[in-house]
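One chain follows as structure tokens, the form predicted alone.
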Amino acid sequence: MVDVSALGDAILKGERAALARAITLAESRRADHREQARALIQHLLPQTGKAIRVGITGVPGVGKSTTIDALGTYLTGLGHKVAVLAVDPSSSRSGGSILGDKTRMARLAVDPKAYIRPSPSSGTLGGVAAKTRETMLLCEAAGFDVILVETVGVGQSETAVADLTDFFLVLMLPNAGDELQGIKKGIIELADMIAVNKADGEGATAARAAAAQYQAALHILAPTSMIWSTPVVTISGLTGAGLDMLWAKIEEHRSRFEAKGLIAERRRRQDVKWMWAMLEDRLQARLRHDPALKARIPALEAAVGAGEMAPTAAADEIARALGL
């Protein structure tokens, strides 16, 4: 049994062991485990919720790692305490690999100042956004002042973790002329900034082109905000140049937000969506592990695939054997 106070105790004083024991304890399946850590962040939520929650995304091959690293590096250097945290719902089996984040971010791996934690995969989107939403207030409440949560997936992950932030940065490559053509409407409309990487050696006069063309591309669509316009910078995570400038823009886009009490308005909602996944975990939960629905559930798929029993009536009985 976990001293719940205690180990809050120990993780406000910025304990690593206890913080990585917590989000453990958050990350478990078990129904015991799973109350401990509700009761854990229950405790310490009033000790959450100040720091810079950022959102990172980007095409394979971007330099997300790259990049991060030399961003958590750079925040380190002026003060900061970074937290870095991935959303991978295509790994169902493994859920991502510590060592591999920490392999990629070499820097950040060793930095005191500075935490990686990938998210677990239980198999459905809400779950990882629940688990990754639970690490990040634990790591607020260990004193990580700047939380970056990159997603390594693909498709719907991009929408999930604008849902867990404050800033959603989007990362592109220089080659704008043949990926203005693939990009994705919806992520762009997310976007609240646009960052080229890759803008060092031969590479910067191509970056500026492909910058110059998805500021263009953004004048047709709506922007984001009544008090935002979606900048597009250029940036070497390779090199570190454009960073200074790319944090600056995060810094003011918080302080015009904050002023008109949108930070936390976007956060309620936030919440709310937190509520309905973390009930959408629950039932998924329900129907893994319920004895009696495990057993029926393969006669149900078998018959409807058979033709012999319509869809609908099917999940009718399900939902009655999980009350609903």
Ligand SMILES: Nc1nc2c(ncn2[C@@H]2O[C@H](COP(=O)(O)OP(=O)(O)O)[C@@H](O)[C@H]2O)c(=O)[nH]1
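For clarity, every value in this text was computed on a predicted model and none was experimentally measured. Residue numbers count along the first chain shown, from 1. What changes on going to the form predicted together with the named molecule:
- For the candidates Ala109, Ala39, Arg268, Ser255, the hinge between rigid parts between the two forms coincides with Arg268.
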The other form holds:
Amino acid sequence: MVDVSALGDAILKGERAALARAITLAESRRADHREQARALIQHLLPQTGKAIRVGITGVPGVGKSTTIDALGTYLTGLGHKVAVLAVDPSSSRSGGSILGDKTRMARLAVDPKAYIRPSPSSGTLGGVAAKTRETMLLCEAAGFDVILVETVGVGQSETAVADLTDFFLVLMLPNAGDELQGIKKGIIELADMIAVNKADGEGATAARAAAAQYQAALHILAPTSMIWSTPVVTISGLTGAGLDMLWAKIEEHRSRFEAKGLIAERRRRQDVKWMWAMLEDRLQARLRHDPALKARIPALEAAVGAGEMAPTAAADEIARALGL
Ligand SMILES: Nc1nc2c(ncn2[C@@H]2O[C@H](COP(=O)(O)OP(=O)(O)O)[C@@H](O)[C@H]2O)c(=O)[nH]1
Ligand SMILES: [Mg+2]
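Based on the form predicted alone presented above, generate the structure block for the form predicted together with the named molecule.
Let's see the whole complex now, leading with the same chain.
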């Protein structure tokens, strides 16, 4: 049994081992561990929420890890404490997470002011994102004031990460011709900023051309906001060029939105979404794991499928079994 208040105090003091232990509890498959993690997070809740939460996405190879390493190092140099988390719903299948190779984050991995945590490996995107959200809160309690959440463009993971963060950064490759084809309208709408990476050496000219094209595409696709129009910048994660400008933009967004209370509003909206997402996850888990239901559902499904039972009647029976 974990002493929640002792563990909480150790986290608030910034003890790494305590933070790692708490995150392990939150990620555990055991219900009693997760219950303890929840109690701990509830206990620490007043000390959370003070970080800038930034989501970062882009196709594999665009340079997310390289950029996070450079950006994170730049930020710890400014005195920030930086936590790097990941949402990678494929990690349980592939056996490795997108943060698995710390070689791409060689500087940050040994930086005492940074903390890198790979994606939890669990079945559902909802489950992975919920755990990452708890990890984020624990990192905030431990004093990390910048949270970078990396995700790859698979399924709905971008939406999940946008729902975790205050600012959503989309990295793009310079060869815009192909890339523009691949732009999903939804991603552009989620983006608070687009950064064309690899704007160095031979790639610099192509990156600038791509940025101009994305800028034009944004005029057509992006929703207009009174206080923010999605900037398009060029960066090099490799050389670090443009990362100071990129961070300045993120801070500008932060101060503009904060002044109007819009960061707090975005987070409250996210919290309500999370409440429902977690409830749906638990209902789904009940549906899948309740022994009586598990035994009964195939027969109900078959009966409805064969036209022998009305869908309403079957839904009623399942709802009754769930106590609804
Ligand atoms: N020239 C150049 N190469 C880069 C840059 N950023 C990343 N790369 C290279 O692109 C490849 C993929 O980078 P990585 O950070 O692993 O991409 P990720 O899959 O998005 O995390 C690696 O070979 C990097 O060295 C950059 O800014 N400029
Ligand atoms: Mg990577």
